[in-house]
Every structure is written in structure tokens, then in C-alpha cells.
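Shown here is one chain on its own, the form predicted on its own, set out as C-alpha cells.
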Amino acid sequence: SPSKASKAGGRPLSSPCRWWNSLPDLMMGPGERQPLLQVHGVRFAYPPLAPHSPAPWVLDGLDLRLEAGEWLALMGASDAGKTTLCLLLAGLAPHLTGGTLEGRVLIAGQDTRRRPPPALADRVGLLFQEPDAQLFNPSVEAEIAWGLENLGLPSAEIEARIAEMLALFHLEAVRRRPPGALSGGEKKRAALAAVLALRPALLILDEPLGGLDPVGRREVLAALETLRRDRAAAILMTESDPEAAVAFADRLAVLHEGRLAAQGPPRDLLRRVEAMAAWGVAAPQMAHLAAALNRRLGTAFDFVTVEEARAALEPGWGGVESGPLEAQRPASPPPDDAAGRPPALQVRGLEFWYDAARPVLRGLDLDIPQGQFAALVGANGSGKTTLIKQFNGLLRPRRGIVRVNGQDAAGRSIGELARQVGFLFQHPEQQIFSPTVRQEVAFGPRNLGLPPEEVEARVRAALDRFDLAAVADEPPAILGYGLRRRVTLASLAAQDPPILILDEPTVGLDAAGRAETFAWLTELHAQGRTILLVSHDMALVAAYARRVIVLHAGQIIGDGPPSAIFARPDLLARASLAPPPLAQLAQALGLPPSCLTVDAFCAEYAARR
């Protein structure tokens, strides 16, 4: 199967083959190294679904190198055929999804269209994006060792290596738990750790951070730059996340309707805001302010860091005194609307184990108000997915009371709460069922017995406001992850509930998709819908949330406006969190804690000038 080729994803160091000592055959001549990885004029297209149809190229003309020891970033919009090359450069397209191939991919000077996908796991370790794709032994250590006993490795090294792993992911407390009881961000820290305990020659990396708290992203990039650094590891990696690219990668390449629209330093290419939009590429939180503040003032800031955006306007402060944002003048959060109203979601008292052993919730009291915005943070497994089922019946209380909009959860059933509440899954996947993307927009209205021109309208609204009307008719099966996560934003909207829960919607989606769906939430949310967003994307929390809830170890231990929350860096430090960037560098040049969005820190820069 694609998961088990994939995931024998290299050959040890102490393996009889050596692939890491073999790295120096790769000399072409003197002082010459053939790249590990080889690109030439690759264009691929996936079978049609239907005979005689078209099959459009997803990649188009594509040359591409990775060097032994480079880290390569690869950005792009939701449709840009990303994963596609993913699978093509692992050697599971077209073997094992069939299609058309033209040009070479050469893997340490090996055409993979030669090699079945087996012939390449000593060389090649892939992750793919959605974890559970390749997740399927009977506990977290387990699925560690398949590979490495696959590979050979004598039982002391299997041992010594699963201990490593499990102890970088912190995944110790669920080594015998089965993956399907994890939860999302630590089935993605499993799903990792077993293609990490290979030490491939090459990884590539499909989206690796999406759905890791800030923490435990920080925590996956230094592993990979110890591999890099001590095994001359080279790494491919998908990724949404600018900063992450910034801090890490040797190289940015910008894939744009299957081509190569730009590649360069990181840096270089993420500084230009509008171009990386028009690529649908989401650029630093600090290059955004630095371009801001140069329209609006006429500056010419050029930064994408903290720590340079703090170099380039500590100097221009006239004085203001530095030091802990607790220690400046507090700024007033705006005015919360929905406080006094009654509550939309209410527990007292809940209590959740899957194993008595092991709580999950633990004697959680909460109220969220008709009408508010609230955002619903914590590390991965801190119970925070758990909670939010219970607002829809799919995990009842082992103790304690869930209402919903005053009435008690435990006499309605999952049809009768899902009038009220309109729930999205972490992972598209697991609520996509019908058969073509019209259809599973419209299973939710018709579900409510809404009059078919009623269904239509609203199908026909939601289509158009997710641009999904060019694949309506198209199974959501075969479309990508940002695709599927749109299909399920839109059945969402199209069944209109009075409150929303969220469970990372933007994991996958791009920065146009981001945009898009924060600004459909901000209508939602003044039309007077409640709204409670799980997200480890403290930048998108901090701008809209006007409430945040921290939630550790199954308790709430911290609760506010986002303004007082990201002010406490002890706390989000306990939490496995951190504030966003600019929260980082309000706290480093003494700003009020106000300034978490461009335009409030653009107002508090021009009002010290």
C-alpha cells in the first residue's frame, strides 16, 4: 500500500546498506556532487475519471534540484499540485496511482519511474499530509517499529530508537494507545516519529506542522535540523507557514498552477507581500507590518522577524520605556457585545475519560454567551477536541451537564443538537461521505427538511462563497486536502446553524482560503451566530476571538480577551503556546498589549511618531 512503501522511508546508519555512507559515490567528478534529488521537465496528470475526458497536468514543465543536507521549502496555493509532487518525487505516482509521466525524476541519479516505490524506502521517507493515511499498526510504538524491523535493525537498536521517538514527540504516555485514539496533533507527532526513526537520505514532508501546537511545531523543526545537521538529511517540506520557512529552510521554491513561479532565500521571496498573495502564498506576520507601516507612512521598513523588526523600530521610539507588558498601561479590549446574554454552551461539572485511568476533562465549568467569538486554545491532547464533542452528542459527559442554548444535552439526540450546533471535523475526511461535492453540500439542509428551493439557494450561496462551483459535480474523494476542507466549510455554511464549532478550519488551506473563511466567520459572528474556534494559530485568534480559552491537562487555566491571554507568556508557556509576533514584539518594545493586529500597532507606531 502507498502507506507501507512510503513509510520504510530510509536506511540507518547502523543498517548493513549505509545508505548515509554512501552519500560521497555520489561525487561526478572532482569536487562535484550529483544532487540527491533531480527534477527534469516533469509534467503529470492523474487518469481521467471518466474514458475520453480530459486529464488536465497538474505539474507542468517542472525543474527542481535538492542538494544532500538542504532544506528546500515548498509553498503554493491549495491547487498548486504540491502534494502531487510529493507522491511523484516518493515514487508512489504514477506506480500507484496511475496517470501520465513525462520528464525524469532522479533520486540520487535513479529514474523512479524505473523503480517501483519498495526500491526507493531505503532512500526516501515520505509523511503525508493527512496522518491517518498512514497510521495503521495496533499502537503508537508499533507503528515506530514496523519500518525499522522491516529494515532489518537488530531488536536493542529498534528499542533505543523507539525510546529516541517517542521521547522528541513526547509521546511516552500513549505508546500503547492505538492511533486511532489520538488526538490530530498527536497523531501527526506519531505519524513523524515513525518516518524520523528511519533516518532517510531524503524526507519529504507534506504539511508536517499543520495542526501541531506552537510548541510542539518548534519542537519538530529543531528535530529536523538535527538531522539535517548530523546525517546531511536533505528535506523537501510543504508548508503553509511562513515563519517556519523563514527560520529553518536553505531555499523557497513557489509552485503556481504546477509550475515554478519563483525560488530563492526564503527571506528574499517572503518580503514581497503582494506577489506571494497573488501566489496565494501567506507571507510573515512581520513582512505584512513592514509593508503597512511603508504604504501608510512612507517608511522603508524591510523586515520579516521579530527580531529584525525590533532592530529597524526600537530606534524610532523616542524613549518609550521597555520591559514586560505587564509592566505598560493596559489597553482596553473592544467592547464584548455578548456578554450578559444567556448562554449558547454551557457545562458544569464535566468530567470525560476514554480509560478511567486516564481523565481527560476534569470537572470543567463553562459558559459561552449567545453571540461571542470565543477561541478555544491548548496544546495537542490537552482535551480540547474531546470538549467540543460533547456540544454535539458525539462524546456524552462520564459526569456533570452539557446544555445547549439552555437545554440539557443528554435527552437529544446527535440529529436533534446538529439543528443547533453545526460542527467541522479536524480532519476533512471524517464528515466528506456523498458523492459528488453538490451533494455533500446539500446533505445538511435537506437533512432539515428545508423546501428544495430553499436547498438549492443555499447551496448555490455556499458554492459560490468557498469557489467550489467548478468542481460540483466532482467526487470530493479525488480532490486535494485544501479542496475537501473547503467542500466541508461550505456544507457548513449551507446548513446555517445559530452556533459554529471550529476544529482547526485553516489547516490546509491557504492564504486566500484563510482569508476567505475568517472573513465569512466575522459576517457570521455579527449577524449574532456563536462561534467557538479550536485553532493553534495564535496570529488568526489573536486578530478575531473576543474571548480566549486555555485549556491544559483538562482544565481551564486561563480565560479573557486575547489582549490580557498573549500579556502572559508564563501562562501560554504552560499551555505549550506562544503569542503570536506581533504580541512578541508589542512585549519586546514596550507596546500595550492592544497591538495584535497590523492596523492596531500601524495606529500605536504613527500616534509615537
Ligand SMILES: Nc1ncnc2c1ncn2[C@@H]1O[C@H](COP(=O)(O)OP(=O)(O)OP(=O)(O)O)[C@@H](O)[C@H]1O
Second form
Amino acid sequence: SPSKASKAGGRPLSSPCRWWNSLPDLMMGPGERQPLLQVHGVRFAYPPLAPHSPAPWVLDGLDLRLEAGEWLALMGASDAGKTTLCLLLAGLAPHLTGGTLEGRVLIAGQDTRRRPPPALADRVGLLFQEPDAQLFNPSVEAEIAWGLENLGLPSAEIEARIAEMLALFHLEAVRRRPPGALSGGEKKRAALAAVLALRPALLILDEPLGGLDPVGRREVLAALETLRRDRAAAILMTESDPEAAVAFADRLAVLHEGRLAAQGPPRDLLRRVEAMAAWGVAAPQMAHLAAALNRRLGTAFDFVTVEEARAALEPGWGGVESGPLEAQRPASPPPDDAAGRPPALQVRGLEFWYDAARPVLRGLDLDIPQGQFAALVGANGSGKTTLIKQFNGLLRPRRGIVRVNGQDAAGRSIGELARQVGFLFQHPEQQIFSPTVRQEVAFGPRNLGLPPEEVEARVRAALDRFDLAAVADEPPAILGYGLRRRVTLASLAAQDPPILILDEPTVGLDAAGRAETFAWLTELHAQGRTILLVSHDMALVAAYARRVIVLHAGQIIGDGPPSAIFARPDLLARASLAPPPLAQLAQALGLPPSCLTVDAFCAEYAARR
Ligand SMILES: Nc1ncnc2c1ncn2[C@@H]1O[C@H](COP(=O)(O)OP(=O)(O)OP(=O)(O)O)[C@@H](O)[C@H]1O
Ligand SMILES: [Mg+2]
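For comparison with the form predicted on its own, produce the structure of the form predicted in complex with the ligand.
Once more the chain from above appears, this time first in line as the rest of the complex follows.
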């Protein structure tokens, strides 16, 4: 029988096999459509690390269907199995990963176990969580062309699709550049362009928005919406941004410890703030606000979007006499506790270019005083990573001066600078090189020449803090992205430098990981450490940073407290940024721009009621 033939393995697919695979189609009644994706009783385990060692089920009993034109968001804690599920749905697991698969994954009725990934390339497109895992061609345009050539499309069609994708993702200026010469967000866009160019019926996207600036996120979501509408593409995306799931997905599936813990309309699930937290999923900021108001004031609000919140809150707002309260409120936000201290980080007339024809940093002057918690924000490619790499000596100014704690960085080696400046790279794989998690975390403190007991104590505390004790003796390479990110955070915590520079520390982290990271940063700030954070997460920046520096095309176009910066939509738009939901709501209700946290908003609301 055909199924026996395929079990014999390695045999090229013959016509009876094809006939068998299309049987489900023939058996459908008139008007009935076969789901594009069917997952039946799937369990999956990676190959064991050592022969005969146990290999746990990473996915453990999963059923899922996706119809053409449907958009499913998949959310869950780090390590829930999201990336593994993506690899499985695209047929890469177990073909490339090895491991054990039970149950069946059918794409357009075809069992992925019988179809090697190339045979499915015209039906399913996979975006890897890490663009570096995907980009291997010498240029952006070659990357997009590669898949199209493999599909055997005519060259005119290939050219047209490349042009369309370069325009859609604003990649024209970097089309000839190798992936290594792109910013983090540009890499993500290039990887997305290469996948979307193939126009597959089924798109499996592992964190398509991670590392994109706010405007870029909206653009990608709009492009996906168009593909779904015009070509009935089915989309499955993992995403940590609940606002995006509410706005775009038809359905949300929560993955928890390898099983689907819940499925349903995103809005209905994501308003359950506590249940979501237990599954490691962040709820929308507005749902947090509703829950906090209800808890503290006994109200019965139920909103998850800014529009809903505005409609619910505005009626109670109008008649309130706000005069006396205005007088009680401090006229401006509390002064920055660090202003006036000597600079920890300083640049004067800083210019930098990778290639002389394209200036990247165009004459920057900046002082970050000791003890300040500052955030650096700006569009993908605006120069954020390029700027912060000047402080650890990975890049050196072409013109101008960089000082760390008052000393010119020019004469100092990377190693010397590392004693003062701890650095978290944008991508964990740029940073991790030790054979075990424990050794990786110990590297920093050991390098400082600390006594072994002290190294040991710091490593233990850092592993605990970032919940890594259970994987301490595993090789970092086998961990998922979120866990590897936590390893890099733990390394920095163990090193405990006076100045910390973090390049997008929360990308790939789940809700608990983000909360833990910011609790840690807040503690460090209270202890007087200097923190410079690069982030595209405006809600976190607004809530935690004391100062926001806006970079646009290599120049600083805004610099001030979050309340001032997030009250300027014009400035934000110029830098491809957008205010976080709370700032949008505060603006809509005419509240002071200092209402940037759920707590501040609740206090304001309670006072006005
Ligand atoms: N190694 C490199 N060689 C050449 N050009 C580069 C290199 N790295 C970055 N660039 C370019 O320099 C500019 C600034 O890049 P940078 O990585 O500093 O941006 P970014 O603000 O950190 O962006 P993102 O938010 O995407 O991480 C971009 O135009 C980018 O394409
Ligand atoms: Mg960057």
C-alpha cells in the first residue's frame, strides 16, 4: 500500500502516493473546504542530548486546525513550545531537527512526514524567530530571489516580486547589502520579505514583529492583512504583543507546557489578566488598567483597547471639577534624580560611518549622568546599536569623542571598558559562547578576578533571579530564544557593572521575563547604577525610564522625561514611534501626560471621581 511504501523511506514520491495524499480532497462533500492545516494528536520530542538519556515531550498532545484566510495568534511562556510547533508545522521538524513525532501534521491534506520541506515550499512559508538563522545569501535581494528561483518562476516575475517586497519593507536602500551589514530590524524585514515573496497559502511566522519599530509593526501587520484578504492566506504567528493579537488575529491559542491551554477570540481570552499571567502571557495594557480600576475602586470596567477604554471612561469624566486637584498635583514630573551628576557616558561631536558614503551617526552630543535610567529609542536603522557600541569599544568614532566615566574611551581596550560598562547585545547568539549556562554566567565575574566564593555566590543569585537553575548545566545552544535571552541577562547581573547598556533586552521574553527584567533594572537604578536601555517597547520605556532620547537618522531629535516625549505625537511619528496605549488614552481624555503607568492612571481616576 502507499503508506507502506512511504514507511520504506527514502523513496521518491510516486504517483500512487500523490493520489493517496489527495484522497481527503475527494472525500469532501460539495462546498466543504479542507482546512489548510490540520494537527492531530501531535507529540514531539527532540533527540536526546546523550544516547539513552530521556527526551521529554516538548509538545504533548496537540490538536489544531486552520482554514484558508484565517489568522491565528499563538502565545505562551518562554519554553512553552511555540518555536518547536512552528518548525513542526512547516515540516522542518522532524526532517531537519530529528526527534520523535507522534500524530499527524497535514498541510493542504499532505502529511508533512511524507513530504520533505522543499516539496511544501510553495504551500507553507516559515519565518524563523531569529533572522540570522534564515539569512544566508550574499545580499538582501539575493535572499528574496533565492526562494523564487527555487520555485522556478520566470525571471520577470521574480524581478517584480523582489521590487514589490523591497518597497513594502522599505529595503530599497539596503538591497545590495549582506545580512551582516543590516540593523536588527532590517534583518527581520529582509527575512519577512523573503518569506512573503513566495506567497505561500500558509504562513508560519515565529515572532514576526520582534525587534521592529512601532510603525514597522503596523506596516507588517497591514501587509499580512492584505495577504489574508486578497489571497486567502492562512497565518499562524507567535507574538508577545497582545495589542497586535487583539487588533488582527481571529483566534488566539495559548500554548502551555506543550499543550493548548485555551483557544478563542483574542479579546475574550486576553481580558482575563490573571489567567493569562499564569500562562506567561501579557494582557493588553488596557485590560490591566480595567482590572486595576475594578480591584481598587470596585468598578466593573471591561475594556481591552484604547477606544473601548475611552468610551467607558469618558462619560464619568466630563462633569468633574478638576481645579483643586490640579493644584495638588506637582506642576511637572518629579525631577530626574540623576540630573546634575557627573556624566557616566558622554559623546561630543560623534560621527560614525561603516561606509564613508553613508553617514550613520551625524554629529551627536550627549551626556548620561551617573545613576540615570535613560532609554534610547528610534526607528529601525536610526543608529541606536551603532551609538551604544561606541561605549564598549566595539566601534570607535570616526570623528568626535566618547568618554566613559570622564575618561576618553579612545585609549582603552574593549577589556578595560568592560570593567565599567556591561553590555547586553541585541541578539543572544552574539554574546553566548560557553559550553554551559553556569559557565556563561560565571564568565563575567571570573574575568573581574573576583575570589571563587564571590563568583559562586553571584552566579547562584543570577541563576535564581532569572529562573535558570534548572538548566544551569545545559548547553545554552539547545535552549529556546527566551531562555537564551535570560542567560545573557543573568550574565550581566553576575558581572554587576556600574554602567549597564542593554540593546532590546525584552525581545523574545515572555510576560514574566519582562517583569523580572524591569524589576531588576529598577533595583539597580535605586542602587545608583547607570542604565542606558534601547527598546522598541514604548509601554516599558514610558513606565520605567526617567529620560527618553529619540534618535532619527543618526541625530538626536528629542530628549526629555517620558511625559514630555510621549505627549508629542509629531515627534514620535517622525521617528517611526507611537505612544503606548496609556499615553494615547491619557491624551484622548485630556489627562496630564504623566499618567504613563497603570498606578498613576488609577490615582488620577480615583482623585477625579
Ligand atoms: N556592519 C554594518 N555595516 C554596514 N552598515 C551597517 C552595519 N551595521 C549597521 N549598518 C547600518 O547602519 C545604520 C544604523 O544601524 P543600527 O544597527 O545602528 O540601527 P538600530 O537603530 O540599532 O536599528 P534596529 O532598531 O533595527 O536595531 C543602518 O542603516 C544599518 O543598515
Ligand atoms: Mg539595533
